[in-house]
Every structure is written in C-alpha cells, then in structure tokens.
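The chain that follows stands alone, in the form predicted on its own, written as structure tokens.
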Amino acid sequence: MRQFLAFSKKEFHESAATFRLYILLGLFVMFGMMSPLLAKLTPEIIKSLGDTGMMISVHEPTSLDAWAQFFHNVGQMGMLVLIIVFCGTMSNELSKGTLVNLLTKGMKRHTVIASKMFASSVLWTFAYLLCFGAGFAYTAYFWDIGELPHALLAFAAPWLFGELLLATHVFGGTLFGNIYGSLLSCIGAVILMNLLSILPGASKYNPVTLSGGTLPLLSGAGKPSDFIPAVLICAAAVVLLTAGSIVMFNRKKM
C-alpha cells in the first residue's frame, strides 16, 4: 500500500508539473460552461440570420437543449481531449526507461499499473465533476431544470466511457511501449466501436453509446434497460484491459 500511495503521489505531482492537470481541468470547465451558453445563444444567432431575408423558425431553448449540448461537448471534444492528455500515461515511462530504477529497488509491477489507473481516474473524475457542476450551475441560472429522470445513469455513462479510454491507453502503452501505440490503440478502439454501432441493434451493447448518447434518459424517451448492457460491457472491458496490462507488464523485459 505504501508503494501504491507513493507512486500515485508521484503521478499527481507529475500531472501538475507538466500542466496536464491544469489543461484538463480548464478545458472541461469550459465545456461545462459552453453547453448552456450555446443552447441559450444559438436561437438568437439563428434569428439574426432572419435580417438577411432568410425564413428560419426556431424554438425557445429549454434546459434539455443545454443538456444536449453538454453530452455533445463531452462526448466528442471532451473525449478527444482525454485521449490526447493521457496518451503518455504508460508509454512515456516505458520509452524513457524511468521505471527501471524503481523496479530494481523493489517496486511491484502490478502497483505501477494500479497507480497509473488510479491517478488517471482521479484526475478524470475531478475534471468531469467540475464540468458537470459548471453545466448544472449555468443551466439552473437560465432555466428551471425540473425533474431529471434517471439522471445518475445518464451522467455517469460518459464518465464510465472515459474510464474505458484510460484503460485502453494503459493497455496500449504497455503493449507497444511508445506514445504512438497508445494513441493508435485508443483511437482504433473508438473507430471500431463507431463502426460496430452501424449494425442494427448494436448500440444497446456498444460502449461508445455511453459517450454522449444518454440524453433520451433525461427526456423520458429512453429507459435504463436500453443502456445497462453497454454499461456492463464497458465496465467489464475496463477491468479486463487493466488486468491485461498487469499481465503484459509482468512479462515485459525492462
């Protein structure tokens, strides 16, 4: 446990020193603020086009439009930021050989993987909570939020998909030992999941649905049973990828 805490502390210090922490938090707070602002201002921008003679009809924005923007921003730009910011989580250590001294001094290999996942997850969770908090505050300022059915599942789903991206980064970085392998593993997995979503009925089981497709839960058009299979598969994938990273790292020659 002492090794785990010490290595995790090192990860947090490194994130601050390389400005990865501040970039992540700053961008996700911005995404949270942008969501209700875009929902509020977009109709006004569209109405202004009417001055040019174009006939455009717009509806009055609601809190649901703000949440639609939230899922869009987090599910697309947010996940792209997550992929870029954490692409060197494991690969940098292996390519630079910075783990050799720690391992020769008795650091357990599984501790390295566990600490990497823990530190990354804490940073991602904090960033996502700030994003949600900013979005919620601005949405409540502009509109009456009202009842949000199945809100826990709807808002936890993008976070869980982010965990999958982190686990994929660690797995890819461990497998290939460089940042390009980590990036290709993560981007390749996302592309594959998007291709699979084309298949009829596949979205119910596809983790990529969780990244920004849970708005129907808040609107009442969707049911938890529509997303639970994807949640279970995504959670299982996180566990399997983390376990696979440990197995590979234990066999890897340093």
Given for the second form:
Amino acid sequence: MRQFLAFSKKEFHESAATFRLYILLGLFVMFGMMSPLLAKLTPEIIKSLGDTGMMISVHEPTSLDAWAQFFHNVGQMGMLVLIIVFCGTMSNELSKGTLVNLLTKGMKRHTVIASKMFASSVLWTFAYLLCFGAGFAYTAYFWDIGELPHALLAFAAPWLFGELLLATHVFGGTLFGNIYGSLLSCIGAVILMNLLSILPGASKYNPVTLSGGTLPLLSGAGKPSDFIPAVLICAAAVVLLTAGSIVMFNRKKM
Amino acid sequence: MNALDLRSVSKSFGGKRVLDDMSFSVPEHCVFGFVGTNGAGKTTTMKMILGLLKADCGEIDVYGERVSFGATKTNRLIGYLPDVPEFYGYMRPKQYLGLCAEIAGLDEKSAQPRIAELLDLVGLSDANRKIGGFSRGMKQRLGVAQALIGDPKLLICDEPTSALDPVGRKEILDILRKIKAKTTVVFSTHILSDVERICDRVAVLNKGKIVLESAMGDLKLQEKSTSFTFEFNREIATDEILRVLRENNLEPIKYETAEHTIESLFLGVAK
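Could you switch over to the form predicted together with the partner chain, since the one displayed so far is the form predicted on its own?
Starting with the chain above, the whole complex follows.
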C-alpha cells in the first residue's frame, strides 16, 4: 500500500510538472462550457450568414441541444484529447527505463500498473466532472434543465469509455514499450469498434456507443436496456485489459 | 558467507548464446571487478542477478537466498546502478531520493537523514535544481545515491565510469572505495585501470565464460615478469632506487622516470 501511495503521488506530481493536468482540465472545462454556448449561438450564427437565398429552418434551441453538443464534444474531441494526453503513461517509463531504479528496490510490478490506472482514472474523473459541471452550469443559465431521465447512466457512459481508453493505453504501452505502440493500440481499438458498429444490432454491445451516444436516454427516445450490454462489456474490457497488463508486465524483460 | 553466488548460469538471446555455463562467487566486503569487452554479457549477468532477466538455466544466490525472475525478494539486499541511470527529469534530487526511500520501505523519520547523508556522500548536497539539467557525472553520482538508499548489503554497478570524464571517474571510484567497509560492491567495466585502482577481486568474462577469477593481489603475484612499474608516496632520487636494487643483486637493463601522465595533469588543472 505504501508503494502504491508513493508511486501514485509521483504520478500526480508528474501530471502537474509536465502540464498534463492543466491541459486536460483546461480543455475539458472548455468542452463543457462550449457545449451550451454552441447550442445557444448556432441559430444566431446561421442567421448571421445572411441572405443566401436558401431556406434554412432553425428551431429555438433547448437544453437537449446543449446536451447533444456536450456528448458530441466529449465523445469526439474529448476522447481524442484523452488519447493524446495519456499516451505516454506507461510507454514513456518503459522506453526511457525510469522504472528500473524503482523495480530493483522491491517495487511490485502489479503496483506500477495499479498506480498508473488509479492516477489516470482520478485525473480523468476530475476532468470529466469539471466538464460536466461547466456544461451543467451554462445549460442551467440559458435554459430550464428540466427532467433528465436516466442521467446517471447517460453521463457516466462517456466516462466509462474514457476508462477503456486509459486501460488500452496501459496495455498497449506495456506490450510494446513505446509511445507509438500505445497510440496505435488505442487508435486501432477505436477504429475497430467503429467498424463493428456498422454491423446491424452491434451498437447495443459496442462500447464505442457509450462515447457520446447516450443522448436518447435523456430525450426519452432510448431506454437503459439499450446501453447496459455495452456498459457491461466496456467494464469487463477495462478489468481484463488491466489484468492483462499486470500479467504481461510480470513477464516483461527490463 | 558469499554475497553472491552464480552456478552454471546460461542465457541465450534468439540463437545466440551470451552466457555459457558461467559460475563465480563474490565474497562479502570486497570490491569485485567484473571485466569484459563490450557485448561480453556483463549487463545481462547483472540484470539476471536483479531478476530483471530470466536465466535459461543455472542458479543465482544473493546472501544465500535464491533469485527468482520478476519481483525477487533478494532485491531488498541489493542496490543497483544501471549503466545509464534514468530519472524523472522534473524532480529535484531530494524529491527523487524521497520517492526511492518510500519505495524501499524507509520510514519518513529515517529517510530524511539518510537522504542528506547520501547527498553529502556523492557531493550533491547543494544541487537543488531539477535532475533534467544535471550533467552525466551528476546523474551518475545521484545514481549511486539512489542505489544506496536502502542501505544495501550488495551494490551492483553496471559500467559506472565508462561514460565519464577523468574527474567524474575518479569521483565515482572514490565513492565506491568509501562504501566498501559496509557494502560489497560488484562493478562491471572494460576500463582496466579502474579495476586496478579499487578492486580486491576480479573476474574476466569472455565468450560467455569466466576465463579468469582471482584476488587482485594473487593476480599480480601469479606470474613472474621482466618489467615492473612502481609508484611511491614521496619523491625519491633515482640513485637511491638503483642502489637498493644493486644491493639485492638486481641490475635493471632499462629504467625510466615517469613523466606526469596526461590524466594526472588533467586532474590537476580540472580541479
């Protein structure tokens, strides 16, 4: 436990010292703020385009448009930021050899993986909460929030998908031991999941659905059972990838 | 008790046999020079002692405890200085040693004086800037400090002087000499003068086997020679030396008075 806390503390220190923390928090607060602002301003922007001779019907934006924008921003730009910011988490340590000094002092290998996942998850959770808080505050400022059915599932889904990306980074980083391997694993996994979503009926089970696809829950067009299989598969994948990283790291030559 | 025993250790990478049925022992409280050319298998041997690489066959014991691949318990007895020690560049020396102390299981009360003691030993007490800006020599000295944080019984150094200038080399060798009383030191090198300077025992690794293992004193006395070099701790007139030799029926056919070596000149001006 002592090693876990010491190494996690080092991870947080590293995030601040390498500006990873500030980039992550800054961008996610921006995504959160932008969502209702964009929803509010889109009709104004379209109107300001002037008389182009085209008929464009624009309905008055609602809080649901703000949330649509929120899921769009978090599910695309947000996940891209997450992939880039965390790509060096494990791979940098292995390619630079910074773990050797600590491992030869009796640091448990599974503690390294557990600390990495823990520290990354705390940062991601904090960033996502700030993003949601900023989005919620601005949405409440512009509109009546109203009822948000199945809000917990709808808003926790992108967070869980983010956890999957973090676990993939740790897995890919451990497997390949360099930043390109880590990035390729993550991007490859996202491309594969997007390809699979083309199959009819697959989206119910596909974790990528959780990345910005849960708006129907809030609008009432979807029900939780449409997303629960994907949530379970995503959670299982996070656990399996973390366990796989530990098994692989235990066998890794240093 | 031996600090380290290797028995019939072999290791191959792909089809290439790097270590072939290698055996040697390191007695306690000595500085053990592990000599070999580049690529002879010195680093591989050290990594196997640390459980970072798996031996294909053979046994390795540290203070009588068997080493196993992965998280080996014997590492609590060992301090390791890699050939190029890598640190977190954003940390300062005290922060880094603090992390090492926590990982090694030192309590906070004993960690602070230990860190101060080690920084003093390696001459980094006043270096409070980020490690990223350290020179190679400073990093190597910090490497020694981190290796010693847990007060190890055995210190393993992988070519600690190879990449350093003469001043840096001398500093590292002086540190190793200082800690000899408390810690057994195994250090690999291909710089033979370093071995002569501080080692008590030496093993030579060639083509995966130990081809020579001996106490330094025995090694030097093993063979008769027609040529010798002596160094005295005071100035002596050449006539005085020749007189002593003749009194003992030894007539040199050639003698030279040593000029200042480039190294001694360098050390003199680079202080």
